[in-house]
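Here we start with a single chain on its own, the form predicted on its own, put down as structure tokens.
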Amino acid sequence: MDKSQLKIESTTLWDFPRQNYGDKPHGDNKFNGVTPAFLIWNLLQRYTKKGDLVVDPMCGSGTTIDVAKELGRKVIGYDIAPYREDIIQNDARKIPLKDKSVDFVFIDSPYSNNVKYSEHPDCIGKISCETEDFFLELELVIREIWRILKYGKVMAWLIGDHWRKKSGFIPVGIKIYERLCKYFEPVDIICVTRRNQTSNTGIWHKRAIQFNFYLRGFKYLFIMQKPERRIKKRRSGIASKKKCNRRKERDRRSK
């Protein structure tokens, strides 16, 4: 796809035919699990300006990077076993940036261990979403991301469900983002058709009529938003006006 070709998406269902656009890569789409450069696009046009600090907490391949700085954004890279030089090695379980400091934020997670994302002992993919384990480290990454973001600024999260024969469902997705709504308010869901995997062939299409399963044809893109502060202190304001005029009405009866 030639660049004049990139239009900023409209409605939730977000479809991209190829990884790359243009003449030049955007991550390595041979690199597992890469992130659409389409879809970094997308964000970043709609949450960010010129200037603004863009943070991947998950770098994988680079794809947040080089969009990023193609529309001249400020980027910093971390992965726990980092693809290239311009990454930074690092756990996305504690993120070195101070509070407060960043204006958006993209994470490309595993959903659980049925990909080799590195070899490193402490990466999260090598933890199965079969265990509740999995759910308490990237709800860990969930709360680095809220103390580093700006207040009022979104962050998108992108991830998969779970099937396996041993297993059966496992609603990945769901349980991600009702720890999302812990800390930040819903924006919006995207839902994001998967391409290019590997149980997209007639075997994989006719096991799954056979055997009473489905494949898994897209991934959820979460866009959350971290409240603004003085919603959090208006909506205390109204709480402690709310406990004085019921003291003051039992004063009143008291007399």
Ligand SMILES: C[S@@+](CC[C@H](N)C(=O)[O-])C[C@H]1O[C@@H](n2cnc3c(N)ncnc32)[C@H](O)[C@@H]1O
Given for the second form:
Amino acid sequence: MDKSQLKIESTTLWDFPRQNYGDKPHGDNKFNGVTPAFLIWNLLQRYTKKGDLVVDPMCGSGTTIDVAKELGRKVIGYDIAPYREDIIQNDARKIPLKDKSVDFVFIDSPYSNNVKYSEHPDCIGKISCETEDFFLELELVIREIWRILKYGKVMAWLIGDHWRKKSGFIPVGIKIYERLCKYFEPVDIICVTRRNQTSNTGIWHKRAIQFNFYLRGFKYLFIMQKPERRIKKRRSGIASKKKCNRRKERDRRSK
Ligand SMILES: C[S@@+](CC[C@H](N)C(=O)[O-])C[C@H]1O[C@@H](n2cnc3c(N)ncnc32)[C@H](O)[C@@H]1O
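Switching forms now, from the form predicted on its own to the form predicted together with the ligand, please provide the structure.
Full assembly next; the chain just shown is listed first.
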């Protein structure tokens, strides 16, 4: 796909046949779990402007960094196991940025322990979504994102569900959405078609029918907003004086 074919998506169903666009790489399409570059491009078009600070706390092969730079945004990419030199080593549960200093956050987190990202002991991708710990650790990330984001600004979280013969279906996306709603207000939910799945083979499709389960066909993209801060209005001097006079008048009449 060449760059001229890029368009801002107008529906809640996004399907990107290729990871990359244009003639330069955005992230590394060989990286296991790489995010489609179009997806980040679309989000930045809608929710940021030139000069805004974009942060990706789990930026993997650096797709967010490459797309954001190309669009003239400032960008910081962190990861527990940096894949390239411009990625800062950091745990997403404690982001070294000031409160309310960021304009947009994108994150494509592990969905369980199904992908081996690195040997790092603090990789959340080592924890199974079959345990409550997985969700507790990701909630710490949600709180950090809330803390660094400016009021009224937006974050987007890409995540998929889980099915295994032993565990059955685990609605990982919905469980994360419930936790996101504790801190943010929903803007929208996008359904992103899953391409390049290792299970996208004839044998897996046959098994899915034979053993009565579904192959994962999509991921959720939760777009959430940190609500505007409600500023308590101090009663103006005149208004409170009027109220005080009314109270005095009432007292005088009741005597
Ligand atoms: C799905 S990948 C991100 C893909 C990335 N958006 C890209 O396009 O290449 C998830 C990333 O989360 C990182 N990760 C896991 N636990 C982490 C943690 N505690 N802090 C920061 N990064 C973490 C992994 O190392 C992995 O690179």
